[in-house]
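In the block that follows, a single chain appears as C-alpha coordinates, in the form predicted on its own.
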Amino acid sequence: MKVYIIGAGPGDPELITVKGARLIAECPVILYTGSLVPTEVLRTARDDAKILDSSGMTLDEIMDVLREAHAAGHDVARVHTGDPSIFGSTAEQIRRMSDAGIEYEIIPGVSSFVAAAAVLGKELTLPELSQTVIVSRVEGRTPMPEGEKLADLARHGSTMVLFLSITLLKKIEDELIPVLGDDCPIAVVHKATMPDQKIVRGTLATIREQVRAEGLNSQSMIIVGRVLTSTDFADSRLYATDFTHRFRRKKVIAKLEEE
(Lines of atoms letter the chains of each structure in order from A and count residues from 1; the text may use other names and numbers.)
(Lines give C-alpha, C1' and ligand atoms only; values in the text may rest on other atoms or scores of the structure.)
Protein backbone atom coordinates (compact mmCIF):
# COMPACT_ATOMS: atom_id res chain seq x y z
CA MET A 1 0.00 0.00 0.00
CA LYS A 2 1.23 3.49 -0.83
CA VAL A 3 -0.14 7.03 -0.61
CA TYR A 4 0.56 9.00 -3.77
CA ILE A 5 0.67 12.73 -3.05
CA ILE A 6 -0.29 14.06 -6.47
CA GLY A 7 0.06 17.63 -7.71
CA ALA A 8 -3.04 18.18 -9.85
CA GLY A 9 -1.75 21.39 -11.40
CA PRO A 10 -3.22 24.91 -11.37
CA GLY A 11 -6.75 24.12 -12.52
CA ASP A 12 -6.82 23.17 -16.18
CA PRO A 13 -7.45 19.40 -15.97
CA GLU A 14 -5.16 18.85 -18.97
CA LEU A 15 -2.21 20.17 -16.98
CA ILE A 16 -2.03 17.22 -14.60
CA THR A 17 0.92 14.96 -15.37
CA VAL A 18 0.43 11.69 -17.22
CA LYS A 19 1.62 9.81 -14.14
CA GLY A 20 -0.74 11.70 -11.86
CA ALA A 21 -3.73 10.96 -14.10
CA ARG A 22 -2.74 7.28 -14.31
CA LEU A 23 -2.57 6.95 -10.54
CA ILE A 24 -5.95 8.60 -10.09
CA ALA A 25 -7.33 6.05 -12.54
CA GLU A 26 -5.76 3.14 -10.66
CA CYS A 27 -6.15 3.93 -6.96
CA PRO A 28 -9.19 2.51 -5.13
CA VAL A 29 -9.19 5.46 -2.71
CA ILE A 30 -9.01 9.11 -3.78
CA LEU A 31 -8.70 11.91 -1.24
CA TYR A 32 -8.73 15.29 -2.96
CA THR A 33 -8.80 18.95 -1.96
CA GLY A 34 -12.25 19.80 -3.25
CA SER A 35 -11.99 23.52 -2.54
CA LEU A 36 -9.20 23.87 -5.10
CA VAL A 37 -8.98 20.77 -7.29
CA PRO A 38 -11.66 20.70 -10.04
CA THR A 39 -13.67 17.49 -10.20
CA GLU A 40 -12.72 17.14 -13.88
CA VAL A 41 -9.30 16.01 -12.67
CA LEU A 42 -10.99 12.92 -11.22
CA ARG A 43 -12.76 11.94 -14.43
CA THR A 44 -10.40 9.00 -14.94
CA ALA A 45 -11.22 7.47 -11.55
CA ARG A 46 -12.49 3.90 -11.57
CA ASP A 47 -16.22 3.35 -11.03
CA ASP A 48 -15.73 1.63 -7.68
CA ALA A 49 -13.25 4.17 -6.30
CA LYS A 50 -13.94 5.67 -2.89
CA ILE A 51 -13.71 9.43 -3.49
CA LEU A 52 -13.52 11.79 -0.52
CA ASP A 53 -13.25 15.58 -0.35
CA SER A 54 -10.69 16.65 2.26
CA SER A 55 -11.53 20.36 2.18
CA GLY A 56 -13.74 20.06 5.27
CA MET A 57 -11.53 17.59 7.13
CA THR A 58 -9.05 18.12 9.94
CA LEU A 59 -5.59 16.60 9.82
CA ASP A 60 -6.72 13.88 12.23
CA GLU A 61 -9.65 13.00 9.96
CA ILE A 62 -7.38 12.85 6.92
CA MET A 63 -5.05 10.51 8.77
CA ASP A 64 -7.99 8.30 9.77
CA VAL A 65 -8.75 7.81 6.06
CA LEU A 66 -5.11 7.01 5.28
CA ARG A 67 -4.77 4.58 8.17
CA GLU A 68 -7.98 2.79 7.16
CA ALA A 69 -6.73 2.44 3.58
CA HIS A 70 -3.36 1.26 4.86
CA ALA A 71 -5.01 -1.42 6.99
CA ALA A 72 -7.02 -2.60 3.97
CA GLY A 73 -3.96 -2.58 1.68
CA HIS A 74 -5.46 0.05 -0.63
CA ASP A 75 -3.37 2.59 -2.49
CA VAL A 76 -4.49 6.20 -2.06
CA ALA A 77 -4.37 9.07 -4.55
CA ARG A 78 -3.97 12.09 -2.27
CA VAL A 79 -4.70 14.88 -4.76
CA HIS A 80 -3.53 18.42 -4.03
CA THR A 81 -3.67 21.54 -6.17
CA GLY A 82 -0.59 22.89 -7.96
CA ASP A 83 2.64 21.26 -6.85
CA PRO A 84 2.72 19.58 -3.41
CA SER A 85 6.15 20.93 -2.53
CA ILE A 86 5.15 24.63 -2.50
CA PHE A 87 2.65 25.77 0.16
CA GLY A 88 1.03 22.37 -0.23
CA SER A 89 0.29 21.61 3.45
CA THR A 90 1.74 18.18 2.80
CA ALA A 91 4.67 18.17 5.25
CA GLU A 92 2.48 17.57 8.30
CA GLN A 93 0.75 14.68 6.53
CA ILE A 94 4.12 13.21 5.53
CA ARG A 95 5.36 13.47 9.12
CA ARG A 96 2.34 11.58 10.42
CA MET A 97 2.51 8.97 7.66
CA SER A 98 6.16 8.37 8.47
CA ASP A 99 5.30 7.92 12.14
CA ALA A 100 2.53 5.48 11.19
CA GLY A 101 4.74 3.47 8.82
CA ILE A 102 2.70 4.43 5.76
CA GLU A 103 4.72 4.54 2.56
CA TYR A 104 4.25 7.58 0.32
CA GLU A 105 5.47 9.04 -2.95
CA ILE A 106 5.23 12.63 -4.19
CA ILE A 107 4.13 13.18 -7.78
CA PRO A 108 5.07 16.73 -8.83
CA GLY A 109 2.59 19.03 -10.54
CA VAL A 110 2.48 22.34 -12.40
CA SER A 111 2.61 25.08 -9.77
CA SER A 112 0.13 27.95 -9.93
CA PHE A 113 2.99 30.46 -10.05
CA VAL A 114 4.41 29.07 -13.30
CA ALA A 115 0.87 28.82 -14.65
CA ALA A 116 0.40 32.50 -13.80
CA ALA A 117 3.61 33.38 -15.64
CA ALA A 118 2.39 31.35 -18.62
CA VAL A 119 -0.97 33.12 -18.93
CA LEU A 120 0.81 36.46 -18.53
CA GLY A 121 3.09 35.42 -21.39
CA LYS A 122 6.19 36.26 -19.38
CA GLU A 123 9.54 34.75 -18.50
CA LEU A 124 10.35 35.39 -14.85
CA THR A 125 14.15 35.39 -15.32
CA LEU A 126 15.63 37.86 -17.81
CA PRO A 127 19.36 38.31 -18.52
CA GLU A 128 21.01 41.17 -16.61
CA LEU A 129 17.66 42.14 -15.04
CA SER A 130 16.58 39.31 -12.76
CA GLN A 131 18.05 35.83 -12.61
CA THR A 132 16.33 34.86 -9.37
CA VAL A 133 12.72 34.10 -8.46
CA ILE A 134 11.75 34.43 -4.81
CA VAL A 135 8.71 32.32 -3.92
CA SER A 136 7.14 33.48 -0.69
CA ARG A 137 4.05 34.90 0.99
CA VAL A 138 3.12 37.98 2.97
CA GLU A 139 3.12 37.61 6.72
CA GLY A 140 -0.42 37.18 8.03
CA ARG A 141 -1.73 34.75 10.61
CA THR A 142 1.29 32.56 9.86
CA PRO A 143 4.43 34.42 11.05
CA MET A 144 7.46 34.64 8.79
CA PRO A 145 10.89 33.43 9.93
CA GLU A 146 13.55 36.00 10.75
CA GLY A 147 15.03 37.51 7.60
CA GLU A 148 12.05 36.59 5.41
CA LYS A 149 9.94 39.70 5.88
CA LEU A 150 8.70 41.08 2.58
CA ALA A 151 10.95 44.14 2.65
CA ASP A 152 13.98 41.94 3.37
CA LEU A 153 13.27 39.81 0.33
CA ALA A 154 12.56 42.81 -1.89
CA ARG A 155 16.05 44.22 -1.32
CA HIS A 156 17.43 41.51 -3.59
CA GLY A 157 15.67 43.15 -6.55
CA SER A 158 14.61 39.74 -7.78
CA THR A 159 11.31 38.69 -9.28
CA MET A 160 8.90 37.95 -6.44
CA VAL A 161 6.06 35.44 -6.47
CA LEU A 162 3.61 35.72 -3.59
CA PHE A 163 1.19 32.97 -2.64
CA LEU A 164 -1.77 33.33 -0.26
CA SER A 165 -1.50 37.11 -0.11
CA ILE A 166 -4.33 38.62 -2.15
CA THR A 167 -6.08 40.03 0.94
CA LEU A 168 -2.85 41.72 2.08
CA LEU A 169 -2.25 44.12 -0.80
CA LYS A 170 -2.11 47.13 1.55
CA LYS A 171 0.74 45.45 3.40
CA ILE A 172 2.45 44.67 0.09
CA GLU A 173 2.26 48.35 -0.87
CA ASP A 174 3.54 49.54 2.50
CA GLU A 175 6.51 47.16 2.54
CA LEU A 176 7.53 47.12 -1.12
CA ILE A 177 7.09 50.71 -2.31
CA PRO A 178 9.91 52.06 -0.09
CA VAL A 179 12.24 49.42 -1.57
CA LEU A 180 11.09 48.97 -5.16
CA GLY A 181 9.31 52.25 -5.92
CA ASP A 182 5.64 52.91 -6.54
CA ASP A 183 6.08 52.38 -10.29
CA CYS A 184 7.26 48.77 -9.89
CA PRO A 185 5.14 46.47 -12.06
CA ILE A 186 2.87 43.91 -10.41
CA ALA A 187 0.38 41.42 -11.78
CA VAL A 188 -2.41 39.48 -10.09
CA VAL A 189 -3.67 36.30 -11.75
CA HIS A 190 -6.88 34.84 -10.38
CA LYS A 191 -7.46 31.14 -11.06
CA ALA A 192 -4.76 30.80 -13.70
CA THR A 193 -5.72 28.42 -16.56
CA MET A 194 -9.30 28.02 -15.32
CA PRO A 195 -12.40 29.15 -17.27
CA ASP A 196 -13.03 32.07 -14.87
CA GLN A 197 -9.42 33.24 -14.91
CA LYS A 198 -8.82 36.98 -14.46
CA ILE A 199 -5.64 39.01 -14.95
CA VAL A 200 -4.97 42.41 -13.40
CA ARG A 201 -1.81 44.31 -14.33
CA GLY A 202 -0.68 47.47 -12.60
CA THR A 203 1.96 49.01 -10.37
CA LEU A 204 2.50 48.89 -6.63
CA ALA A 205 0.73 52.25 -6.45
CA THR A 206 -2.37 51.18 -8.41
CA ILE A 207 -2.88 47.46 -7.94
CA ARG A 208 -4.92 47.51 -4.74
CA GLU A 209 -7.70 49.62 -6.22
CA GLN A 210 -7.60 47.65 -9.47
CA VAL A 211 -8.01 44.35 -7.63
CA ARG A 212 -10.78 45.78 -5.45
CA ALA A 213 -12.64 46.86 -8.59
CA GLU A 214 -12.44 43.27 -9.90
CA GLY A 215 -13.65 41.85 -6.57
CA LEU A 216 -10.73 39.42 -6.19
CA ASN A 217 -10.14 38.09 -2.69
CA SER A 218 -9.01 34.48 -3.10
CA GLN A 219 -7.13 32.00 -5.30
CA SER A 220 -4.89 34.64 -6.81
CA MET A 221 -1.18 34.62 -7.56
CA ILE A 222 0.83 37.84 -7.24
CA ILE A 223 3.98 38.47 -9.27
CA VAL A 224 6.15 41.55 -8.66
CA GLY A 225 9.14 42.69 -10.70
CA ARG A 226 10.53 44.62 -13.62
CA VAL A 227 10.49 41.46 -15.76
CA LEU A 228 6.76 42.02 -16.22
CA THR A 229 7.21 45.10 -18.42
CA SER A 230 10.84 45.16 -19.56
CA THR A 231 11.48 44.99 -23.31
CA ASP A 232 15.11 46.17 -23.46
CA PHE A 233 16.72 43.28 -21.59
CA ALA A 234 19.84 41.63 -22.99
CA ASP A 235 19.54 38.57 -25.22
CA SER A 236 20.50 35.28 -23.64
CA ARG A 237 24.01 34.14 -24.47
CA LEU A 238 22.64 30.65 -25.10
CA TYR A 239 21.84 31.33 -28.76
CA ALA A 240 24.60 33.87 -29.53
CA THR A 241 26.61 33.03 -32.65
CA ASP A 242 29.92 33.07 -30.75
CA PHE A 243 28.70 31.08 -27.76
CA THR A 244 29.93 27.49 -27.75
CA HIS A 245 28.71 24.45 -25.89
CA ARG A 246 28.98 20.73 -26.54
CA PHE A 247 26.06 20.70 -29.00
CA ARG A 248 27.25 23.63 -31.11
CA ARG A 249 31.04 23.71 -30.66
CA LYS A 250 32.00 22.37 -34.10
CA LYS A 251 29.56 24.65 -35.90
CA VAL A 252 30.76 27.78 -34.09
CA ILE A 253 34.45 26.93 -34.53
CA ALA A 254 33.94 26.34 -38.26
CA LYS A 255 32.19 29.68 -38.64
CA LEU A 256 34.97 31.52 -36.80
CA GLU A 257 37.62 29.85 -38.97
CA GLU A 258 35.77 30.99 -42.12
CA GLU A 259 35.86 34.56 -40.87
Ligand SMILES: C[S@@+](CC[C@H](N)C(=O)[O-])C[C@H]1O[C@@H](n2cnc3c(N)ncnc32)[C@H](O)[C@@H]1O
Contents of the next structure:
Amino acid sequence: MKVYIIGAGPGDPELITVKGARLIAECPVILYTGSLVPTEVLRTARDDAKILDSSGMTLDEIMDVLREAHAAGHDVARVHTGDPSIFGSTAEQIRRMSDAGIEYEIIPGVSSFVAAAAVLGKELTLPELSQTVIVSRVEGRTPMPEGEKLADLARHGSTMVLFLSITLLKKIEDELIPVLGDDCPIAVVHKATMPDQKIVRGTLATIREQVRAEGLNSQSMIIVGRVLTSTDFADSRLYATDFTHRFRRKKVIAKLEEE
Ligand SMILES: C[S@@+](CC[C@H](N)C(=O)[O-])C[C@H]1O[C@@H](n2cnc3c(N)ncnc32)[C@H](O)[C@@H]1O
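Can you return the structure of this protein in the form predicted in complex with the named molecule rather than the form predicted on its own?
Then the entire complex follows, led off by the chain already shown.
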Protein backbone atom coordinates (compact mmCIF):
# COMPACT_ATOMS: atom_id res chain seq x y z
CA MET A 1 0.00 0.00 0.00
CA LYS A 2 1.25 3.46 -0.88
CA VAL A 3 0.02 7.04 -0.68
CA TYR A 4 0.70 8.84 -3.94
CA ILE A 5 0.94 12.58 -3.35
CA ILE A 6 -0.01 13.88 -6.79
CA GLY A 7 0.33 17.41 -8.17
CA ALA A 8 -2.83 18.06 -10.19
CA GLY A 9 -1.44 21.15 -11.93
CA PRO A 10 -2.78 24.70 -11.90
CA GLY A 11 -6.30 24.23 -13.21
CA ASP A 12 -6.40 23.09 -16.81
CA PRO A 13 -7.11 19.36 -16.36
CA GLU A 14 -4.79 18.56 -19.27
CA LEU A 15 -1.86 19.87 -17.25
CA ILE A 16 -1.64 16.89 -14.90
CA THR A 17 1.22 14.46 -15.61
CA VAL A 18 0.52 11.16 -17.38
CA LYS A 19 1.68 9.35 -14.25
CA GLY A 20 -0.57 11.39 -11.96
CA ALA A 21 -3.58 10.76 -14.20
CA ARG A 22 -2.82 7.04 -14.34
CA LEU A 23 -2.63 6.77 -10.55
CA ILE A 24 -5.91 8.66 -10.13
CA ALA A 25 -7.50 6.16 -12.52
CA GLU A 26 -6.07 3.20 -10.56
CA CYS A 27 -6.29 4.07 -6.86
CA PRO A 28 -9.27 2.77 -4.86
CA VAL A 29 -9.13 5.81 -2.55
CA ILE A 30 -8.84 9.42 -3.71
CA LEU A 31 -8.37 12.25 -1.25
CA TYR A 32 -8.26 15.61 -3.01
CA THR A 33 -7.99 19.26 -2.00
CA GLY A 34 -11.45 20.27 -3.17
CA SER A 35 -10.91 24.00 -2.70
CA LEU A 36 -8.36 24.16 -5.53
CA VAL A 37 -8.03 20.88 -7.44
CA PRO A 38 -10.15 20.88 -10.62
CA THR A 39 -12.66 18.03 -10.21
CA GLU A 40 -12.26 17.21 -13.91
CA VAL A 41 -8.94 15.51 -13.07
CA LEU A 42 -10.95 12.98 -11.04
CA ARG A 43 -13.22 12.07 -13.98
CA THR A 44 -11.17 8.98 -14.77
CA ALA A 45 -11.46 7.54 -11.23
CA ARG A 46 -12.71 3.97 -10.88
CA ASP A 47 -16.47 3.61 -10.47
CA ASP A 48 -15.90 1.98 -7.09
CA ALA A 49 -13.30 4.51 -5.89
CA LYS A 50 -13.91 6.19 -2.57
CA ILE A 51 -13.51 9.92 -3.35
CA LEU A 52 -13.12 12.35 -0.45
CA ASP A 53 -12.62 16.11 -0.37
CA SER A 54 -10.02 17.11 2.24
CA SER A 55 -10.79 20.83 2.18
CA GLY A 56 -13.10 20.62 5.20
CA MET A 57 -10.92 18.14 7.12
CA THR A 58 -8.38 18.69 9.88
CA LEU A 59 -4.93 17.12 9.62
CA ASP A 60 -6.05 14.44 12.11
CA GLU A 61 -9.06 13.61 9.93
CA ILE A 62 -6.84 13.37 6.84
CA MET A 63 -4.56 11.02 8.74
CA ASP A 64 -7.55 8.91 9.79
CA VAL A 65 -8.40 8.39 6.09
CA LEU A 66 -4.80 7.47 5.26
CA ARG A 67 -4.47 5.11 8.23
CA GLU A 68 -7.75 3.39 7.38
CA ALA A 69 -6.64 2.89 3.76
CA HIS A 70 -3.28 1.64 5.01
CA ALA A 71 -4.97 -0.93 7.27
CA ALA A 72 -7.14 -2.10 4.36
CA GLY A 73 -4.14 -2.28 2.01
CA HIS A 74 -5.65 0.32 -0.36
CA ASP A 75 -3.46 2.69 -2.37
CA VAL A 76 -4.42 6.36 -2.02
CA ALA A 77 -4.20 9.15 -4.58
CA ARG A 78 -3.66 12.23 -2.39
CA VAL A 79 -4.30 14.97 -4.93
CA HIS A 80 -2.96 18.47 -4.35
CA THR A 81 -3.10 21.58 -6.52
CA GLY A 82 -0.14 22.71 -8.63
CA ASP A 83 3.04 21.02 -7.44
CA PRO A 84 2.92 19.41 -3.98
CA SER A 85 6.32 20.79 -2.96
CA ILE A 86 5.32 24.46 -3.16
CA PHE A 87 3.05 25.77 -0.41
CA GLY A 88 1.38 22.38 -0.48
CA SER A 89 1.06 21.67 3.26
CA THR A 90 2.35 18.23 2.36
CA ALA A 91 5.31 18.17 4.75
CA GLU A 92 3.17 17.74 7.84
CA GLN A 93 1.29 14.85 6.20
CA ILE A 94 4.59 13.26 5.17
CA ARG A 95 5.94 13.59 8.71
CA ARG A 96 2.90 11.82 10.14
CA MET A 97 2.94 9.16 7.43
CA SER A 98 6.58 8.45 8.21
CA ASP A 99 5.74 8.17 11.92
CA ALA A 100 2.90 5.78 11.10
CA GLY A 101 5.04 3.67 8.75
CA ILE A 102 2.94 4.56 5.70
CA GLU A 103 4.89 4.51 2.46
CA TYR A 104 4.48 7.46 0.10
CA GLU A 105 5.66 8.73 -3.26
CA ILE A 106 5.42 12.26 -4.64
CA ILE A 107 4.34 12.79 -8.24
CA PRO A 108 5.27 16.35 -9.25
CA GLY A 109 2.87 18.72 -10.94
CA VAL A 110 2.86 21.99 -12.87
CA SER A 111 3.01 24.72 -10.25
CA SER A 112 0.79 27.76 -10.70
CA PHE A 113 3.82 30.04 -10.90
CA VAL A 114 5.13 28.38 -14.04
CA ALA A 115 1.57 28.23 -15.39
CA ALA A 116 1.29 31.99 -14.77
CA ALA A 117 4.57 32.59 -16.64
CA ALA A 118 3.22 30.48 -19.50
CA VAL A 119 -0.03 32.38 -19.87
CA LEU A 120 1.88 35.66 -19.67
CA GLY A 121 4.03 34.31 -22.51
CA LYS A 122 7.21 35.05 -20.55
CA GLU A 123 10.49 33.49 -19.52
CA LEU A 124 11.32 34.24 -15.88
CA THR A 125 15.10 34.07 -16.32
CA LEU A 126 16.73 36.37 -18.86
CA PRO A 127 20.46 36.66 -19.58
CA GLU A 128 22.16 39.49 -17.70
CA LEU A 129 18.83 40.66 -16.25
CA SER A 130 17.69 37.96 -13.85
CA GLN A 131 19.03 34.44 -13.54
CA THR A 132 17.21 33.71 -10.31
CA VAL A 133 13.58 33.19 -9.42
CA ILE A 134 12.55 33.76 -5.81
CA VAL A 135 9.45 31.78 -4.88
CA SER A 136 7.86 33.30 -1.82
CA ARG A 137 4.83 34.95 -0.27
CA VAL A 138 4.07 38.15 1.55
CA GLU A 139 3.95 37.98 5.32
CA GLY A 140 0.38 37.55 6.46
CA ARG A 141 -0.83 35.35 9.28
CA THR A 142 2.14 33.05 8.61
CA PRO A 143 5.24 34.90 9.88
CA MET A 144 8.24 35.07 7.54
CA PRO A 145 11.57 33.72 8.82
CA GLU A 146 14.38 36.18 9.55
CA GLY A 147 15.99 37.41 6.32
CA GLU A 148 12.97 36.51 4.17
CA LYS A 149 11.01 39.74 4.45
CA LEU A 150 9.90 40.99 1.06
CA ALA A 151 12.30 43.96 1.03
CA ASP A 152 15.22 41.62 1.90
CA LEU A 153 14.35 39.34 -1.01
CA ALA A 154 13.85 42.26 -3.39
CA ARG A 155 17.40 43.48 -2.82
CA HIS A 156 18.61 40.60 -5.02
CA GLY A 157 16.89 42.19 -8.01
CA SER A 158 15.72 38.71 -9.01
CA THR A 159 12.39 37.79 -10.52
CA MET A 160 9.94 37.16 -7.69
CA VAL A 161 6.84 35.01 -7.72
CA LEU A 162 4.49 35.54 -4.80
CA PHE A 163 1.89 33.01 -3.73
CA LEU A 164 -1.04 33.59 -1.36
CA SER A 165 -0.58 37.36 -1.43
CA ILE A 166 -3.29 38.93 -3.58
CA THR A 167 -4.93 40.65 -0.60
CA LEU A 168 -1.57 42.08 0.49
CA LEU A 169 -0.79 44.36 -2.46
CA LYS A 170 -0.43 47.41 -0.20
CA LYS A 171 2.41 45.65 1.63
CA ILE A 172 3.98 44.73 -1.73
CA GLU A 173 3.79 48.36 -2.80
CA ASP A 174 5.20 49.68 0.49
CA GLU A 175 8.07 47.20 0.70
CA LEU A 176 9.06 46.92 -2.95
CA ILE A 177 8.82 50.46 -4.31
CA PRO A 178 11.71 51.77 -2.16
CA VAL A 179 13.92 48.92 -3.44
CA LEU A 180 12.78 48.32 -7.02
CA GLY A 181 11.25 51.67 -8.01
CA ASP A 182 7.61 52.48 -8.71
CA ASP A 183 7.99 51.68 -12.40
CA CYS A 184 8.99 48.05 -11.73
CA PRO A 185 6.73 45.74 -13.76
CA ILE A 186 4.34 43.41 -11.97
CA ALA A 187 1.69 41.03 -13.24
CA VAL A 188 -1.21 39.33 -11.52
CA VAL A 189 -2.61 36.14 -13.00
CA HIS A 190 -5.91 35.05 -11.52
CA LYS A 191 -6.89 31.38 -12.01
CA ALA A 192 -4.07 30.69 -14.49
CA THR A 193 -5.09 28.18 -17.20
CA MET A 194 -8.73 28.07 -16.07
CA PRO A 195 -11.62 29.23 -18.26
CA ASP A 196 -12.19 32.33 -16.09
CA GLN A 197 -8.50 33.28 -16.00
CA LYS A 198 -7.72 37.01 -15.77
CA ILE A 199 -4.43 38.80 -16.31
CA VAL A 200 -3.56 42.24 -15.00
CA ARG A 201 -0.26 43.87 -16.00
CA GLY A 202 1.01 47.05 -14.40
CA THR A 203 3.74 48.57 -12.29
CA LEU A 204 4.28 48.60 -8.56
CA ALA A 205 2.64 52.04 -8.53
CA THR A 206 -0.50 51.03 -10.45
CA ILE A 207 -1.25 47.37 -9.74
CA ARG A 208 -3.27 47.74 -6.53
CA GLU A 209 -5.83 50.01 -8.15
CA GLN A 210 -5.95 47.82 -11.30
CA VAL A 211 -6.54 44.65 -9.28
CA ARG A 212 -9.19 46.37 -7.17
CA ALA A 213 -10.98 47.49 -10.34
CA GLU A 214 -11.00 43.87 -11.58
CA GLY A 215 -12.29 42.64 -8.20
CA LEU A 216 -9.56 40.01 -7.77
CA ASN A 217 -9.04 38.81 -4.21
CA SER A 218 -8.24 35.10 -4.40
CA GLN A 219 -6.35 32.38 -6.29
CA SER A 220 -3.86 34.70 -7.96
CA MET A 221 -0.17 34.55 -8.76
CA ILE A 222 1.92 37.70 -8.54
CA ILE A 223 5.08 38.02 -10.60
CA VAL A 224 7.44 40.95 -10.11
CA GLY A 225 10.49 41.86 -12.14
CA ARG A 226 11.93 43.55 -15.17
CA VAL A 227 11.84 40.25 -17.12
CA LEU A 228 8.14 40.97 -17.62
CA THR A 229 8.69 43.88 -19.97
CA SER A 230 12.31 43.72 -21.11
CA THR A 231 12.84 43.45 -24.87
CA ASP A 232 16.51 44.41 -25.11
CA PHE A 233 17.92 41.52 -23.06
CA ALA A 234 20.99 39.71 -24.39
CA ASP A 235 20.53 36.51 -26.39
CA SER A 236 21.38 33.44 -24.36
CA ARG A 237 24.76 31.82 -25.07
CA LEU A 238 23.08 28.51 -25.77
CA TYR A 239 22.37 29.18 -29.43
CA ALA A 240 25.27 31.58 -30.12
CA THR A 241 27.31 30.55 -33.17
CA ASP A 242 30.65 30.71 -31.30
CA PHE A 243 29.38 28.77 -28.29
CA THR A 244 29.95 25.05 -28.38
CA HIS A 245 28.63 22.38 -26.10
CA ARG A 246 28.55 18.64 -26.36
CA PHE A 247 25.50 18.58 -28.64
CA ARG A 248 26.86 21.09 -31.13
CA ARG A 249 30.62 20.74 -30.94
CA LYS A 250 30.82 18.37 -33.88
CA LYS A 251 28.74 20.64 -36.08
CA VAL A 252 30.83 23.72 -35.22
CA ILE A 253 34.09 21.84 -35.82
CA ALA A 254 32.77 20.63 -39.16
CA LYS A 255 31.83 24.19 -40.06
CA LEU A 256 35.29 25.52 -39.07
CA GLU A 257 36.94 22.82 -41.16
CA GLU A 258 34.86 23.88 -44.14
CA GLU A 259 36.05 27.51 -43.78
C1 LIG B 1 -2.00 26.70 -1.09
S2 LIG B 1 -1.14 27.43 -2.41
C3 LIG B 1 -0.89 26.04 -3.44
C4 LIG B 1 0.15 26.24 -4.50
C5 LIG B 1 0.37 25.01 -5.37
N6 LIG B 1 1.01 23.95 -4.64
C7 LIG B 1 1.17 25.31 -6.65
O8 LIG B 1 2.26 24.75 -6.83
O9 LIG B 1 0.69 26.12 -7.46
C10 LIG B 1 -2.44 28.30 -3.18
C11 LIG B 1 -1.94 29.55 -3.89
O12 LIG B 1 -1.34 29.17 -5.11
C13 LIG B 1 -1.64 30.13 -6.11
N14 LIG B 1 -2.44 29.47 -7.15
C15 LIG B 1 -2.87 28.19 -7.17
N16 LIG B 1 -3.48 27.93 -8.34
C17 LIG B 1 -3.44 29.06 -9.07
C18 LIG B 1 -3.87 29.41 -10.37
N19 LIG B 1 -4.46 28.54 -11.18
N20 LIG B 1 -3.65 30.67 -10.80
C21 LIG B 1 -3.02 31.57 -10.02
N22 LIG B 1 -2.58 31.29 -8.79
C23 LIG B 1 -2.78 30.05 -8.32
C24 LIG B 1 -2.38 31.28 -5.44
O25 LIG B 1 -1.42 32.21 -4.99
C26 LIG B 1 -3.02 30.56 -4.28
O27 LIG B 1 -3.30 31.47 -3.23
